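Here we start with a single chain on its own, the form predicted on its own, put down as structure tokens.
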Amino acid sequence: MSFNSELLNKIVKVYGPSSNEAKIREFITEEIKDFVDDIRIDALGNLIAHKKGNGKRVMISAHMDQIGMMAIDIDDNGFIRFTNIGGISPVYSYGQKVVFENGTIGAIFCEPVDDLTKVKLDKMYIDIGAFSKEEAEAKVKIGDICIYQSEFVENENVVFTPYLDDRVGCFIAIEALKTIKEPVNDLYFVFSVQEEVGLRGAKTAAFSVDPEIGISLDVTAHGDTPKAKRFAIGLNKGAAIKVKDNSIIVHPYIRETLVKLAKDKGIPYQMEVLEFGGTDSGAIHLNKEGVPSGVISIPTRYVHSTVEMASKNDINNCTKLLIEFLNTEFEI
């Protein structure tokens, strides 16, 4: 399977952050209309693509939201106080850039403080180089969300740039779901709105699906850099299986089902036990009396920074293990 960089360096960059999904949903749309049989856009803005089959009624979910931080006040002098949209990192964001939706361009800075480790985002400010709160407001209004400005960058081993959280997920569903002519099961392919502010568009989206099955694909940690926290993670070792994180302890049979896949058609794969952390599986496997549900995790370094790194054979890797999956036949 070669690795399609160029729809990678497209999705990575569309604006999309929580509650503003807008033109990443108009982006997949194009992308994938003429591979499915129906797109509808349900109340809180997930876009679910039914891919039609006879068997099992499967709900694919990757979210397209990113993490962000909204405008909460300007001062006399035009710089922008925020608030976090998602897990920011105060450490990962100073001395970034950042885009608002209308293209207006800013970095992050702080007050001056002697421990830059210990900074808070309460502290921080954006700069969009305005030199009055008039000037400032004419491009920034309260409660605008700005997202991190950074390049996507590949070798010939990894790609890395802002936003695989989770685009990369978007970016393998959309792989699958172009690769299957013939569904075994009933595929709704859902990406899903808010996971980063609490997976609140899979929980919505899963009551509207009913899914029999539900598999989310998103990014996972890893433990494979100098000195990393204990964790069988690691770039370039294969799909990660998720067993557990906060949201969810997955389903046995799910998680055996994609072992067995990986072993028989020989894809590489590592077991992931997350200590933190959740997908829209959290959110799928509660609905209504209860759904089978589990993970396809991408290994990922540095993530919610501007430089997430993920290995193109593990990429490639999930993609196959997830065509797999969709291509079986479940005795659940």
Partner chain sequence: MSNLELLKLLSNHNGISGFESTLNEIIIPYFEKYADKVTIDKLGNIIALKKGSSSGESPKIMIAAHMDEIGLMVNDIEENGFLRFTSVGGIDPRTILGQEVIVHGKEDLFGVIGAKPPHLQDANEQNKAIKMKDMTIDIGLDCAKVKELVKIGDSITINRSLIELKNNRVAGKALDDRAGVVAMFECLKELSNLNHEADIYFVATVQEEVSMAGAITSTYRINPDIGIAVDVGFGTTPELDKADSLDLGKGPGITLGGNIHPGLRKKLVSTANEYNIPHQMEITVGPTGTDARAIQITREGIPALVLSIPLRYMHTSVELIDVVDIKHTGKLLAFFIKEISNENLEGLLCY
Second form
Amino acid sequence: MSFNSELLNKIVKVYGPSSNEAKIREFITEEIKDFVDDIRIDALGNLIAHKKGNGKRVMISAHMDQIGMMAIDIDDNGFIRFTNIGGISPVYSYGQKVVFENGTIGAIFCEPVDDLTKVKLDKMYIDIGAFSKEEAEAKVKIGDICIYQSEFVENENVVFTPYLDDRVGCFIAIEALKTIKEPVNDLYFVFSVQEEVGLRGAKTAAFSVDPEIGISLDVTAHGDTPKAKRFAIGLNKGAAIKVKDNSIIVHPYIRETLVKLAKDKGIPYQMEVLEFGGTDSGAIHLNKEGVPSGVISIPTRYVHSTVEMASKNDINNCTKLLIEFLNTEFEI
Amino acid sequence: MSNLELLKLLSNHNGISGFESTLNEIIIPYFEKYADKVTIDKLGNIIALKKGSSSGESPKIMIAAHMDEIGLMVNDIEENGFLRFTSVGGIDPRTILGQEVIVHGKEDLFGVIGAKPPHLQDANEQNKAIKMKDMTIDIGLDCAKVKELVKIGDSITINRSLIELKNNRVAGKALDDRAGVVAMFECLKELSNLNHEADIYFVATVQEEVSMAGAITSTYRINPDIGIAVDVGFGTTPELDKADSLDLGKGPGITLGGNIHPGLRKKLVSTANEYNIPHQMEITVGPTGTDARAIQITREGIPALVLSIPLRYMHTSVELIDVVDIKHTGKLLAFFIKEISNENLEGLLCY
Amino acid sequence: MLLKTLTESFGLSGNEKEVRDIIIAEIKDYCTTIKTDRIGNIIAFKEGKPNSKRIMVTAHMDEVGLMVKDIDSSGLIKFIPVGGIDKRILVSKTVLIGNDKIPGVIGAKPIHLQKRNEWSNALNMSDLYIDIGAKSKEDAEKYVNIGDYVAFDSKYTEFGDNLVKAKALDNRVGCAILIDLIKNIEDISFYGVFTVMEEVGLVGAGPAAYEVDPDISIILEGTLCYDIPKLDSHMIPTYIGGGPAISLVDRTTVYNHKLRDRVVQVAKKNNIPHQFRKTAMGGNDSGRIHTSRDGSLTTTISVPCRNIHSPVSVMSLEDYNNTSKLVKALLYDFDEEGYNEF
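Given the form predicted on its own, state the structure of the form predicted in complex with its partner chain.
Below is the whole assembly, all chains and molecules, this chain first.
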């Protein structure tokens, strides 16, 4: 399987912070519309693409929203104060360039403080180079959300860029969706909204899809950098099969099926026991009468920074594992 | 089988949240003795239906006691074969140092959670609690052998057999909430001698300790008129405020507060008084830390009740109860159920 | 006056009966259907012109307060908070206990007997108790039971320049506006929902939304206001007198942008002063409503309240009237222009 850098490069750059996913929704729609039977958008903005098959109804979820910063105040000199949309780290965001939906670019900086590591976001501001409130207001309204400006870097091993979380999951879902010609199962690919603010899109999408099996694709943390907190997940060591995080304990049948497939098909894998965080399957498995659900995670360094880094081999292995999983005749 | 024998069996068996299916072989045959139908749902909840006598549409009452227990999980394997681990559910790291454990790998493996010898410690080291991330489990095998038998994500339980103490009191692990499961059986047995109109769904729920996943999904499926969580409550000990705890041997705690339907709760108390069943009051203003939290907000909302079996030393491996309280709890449930009919249900639920 | 009746009545989270009964009596003749659901929410429907979308307007009925936890041998009453309360506001206050509204006081140690600087530490909730004048535990138990709800004793008072002081402005102000809507809106179909137990974890809203299954919801609230001098403007969540506060984002919802823009447009069109709620802290019923079933759109419009969650909450009658105006205008606007863009 060759690595489709072009698509990944494009998809991480499309604007789509939580609650304002219209642009990325259009991008993905264009990308997949010729490969699915039906596409619909629900009230919260989830993109739900149906690829018909006769087996189990499976929901595949990758979230298309990004973390970002919402303008809440513009002062007399045109400086913009903001609040976080999702997990924005003051340290990671300090000194970064951000971009609003209309293309306005700004820089994040901070009031003078003694200890930058303890700074809170309410001491920080966005400078868009406006010299007055009026100038600023012409470009940015209160309630507008900006995201980190993108820069996609790759070499033969890895990619690093803002927003692998979770555009790499979307990328894998799209690659699988395009590869699978004759679905064994009845597949609903959901590109979900508002994961970063609390798995909200996946909750409502699961209600309408009403799946029998759930699988989501998202980044996970790493434990393979100098003095990293102990976590048995590293780059280039294979697709990560989740056992638990704070939102789910993966259903044994799904976990065992993924492990067996990886072994049988020679796909490198690692087991993930995450002590924090959560992803869409956390919402899916609680839907209605319960949905056996699992997660394929992409090992990723520096999650929620502007240099989220993942291995190309791992990404390809996640795609392979997903395809094998979706082609399985489930016995549950 | 007596309540005590069953409790012993359940307590000594292992099934942390998400890994409960090992309990099916005990619970299902037991339910099947008295219930009309037993099923396992998609997340692993065991649901036993005892049909009521009503010929028309029966009220539906759901009783939930969770069968999962807190525990540990392997999250790394060291080069010397030691296991690193994390917790599933709320565990005080101070309670697991020096414990014997069972690692549920390809086969069950005995191990110990080691501690640094006092001789090697700094002067004030003993004043500091050890963090879970600094502990290891030694299963006495080399790394290659360990990796053959154990994988990351395997569950671990404390190796503990239930012990009998004085005055009907027993101590063991996982009495939270296997004691509740036994109370459901007690209720089921009582009901076989009573006439009740309502259809009763007994649910041994999964994953209460982490997400209430079992109660959320089973309540959706059953969609009962009344949901009752049977769980454990804090037993009185010197370090607890008396007002925040329940006395052992004096019957179940009946919870008051927003999670609870006031009309049903009044009925529950009057039933207890009428049949002379000892009981105590317990208050929680908002959502309780039980399956009832999930039950109340399912679908259009479900009127809920909570009964708590007094239990000391919660979330340790020496949880202590008085078995008499299980009996009282089961009886109270059964007599309350007997009192519910098509005729009075609407009145009881009225605000 | 309705707001006076509502703020002086009792309705702690989980014990909303008194408020619920007042609301039902007020609105029952104006609704097409009305019911109390299985956990105590009021779900009223007012039928107007047929509509492809289902509109729901909600306000939570409950208020914060205290609950009796224990009675000691001398008849003094220990309590726990119901909802978020700053323990420091409780000292030296009067309260009313239970359905019979037994009066009591929360006292404090005389300053004469305190050690030097003892007063620089806040008193813990566990150090406080209510004295109803009982002589013993048995005596107290004649009037008070464990589990009884305790409300702040605070009368509705108008003062200053169009301001009101009362307890429970969060959220009887929302209830009052919603009651007024149900009485006075003509020809628009909408659900008016009064929810229980918002203050202890948004309990009532989820089931209510599951039942109504709305497409668009307007959540009416009393929201926090902290407009003290010398604070940077971005640290001030709302201003008293600044008009209805339109929510951007809180812990439970990132509000739909199109609907939010529409609310602003309608305010501008009708010359109604308005402001944004500039903090992401807090949360409300919207969180449960917009994620119920397959999802729906929500907006929260609030009356700013200083000293929220205390016996002396303060709001502006002007803000109250403007909020009411804005919500009415919004409902008519939906009707005029249709809902297709949402």
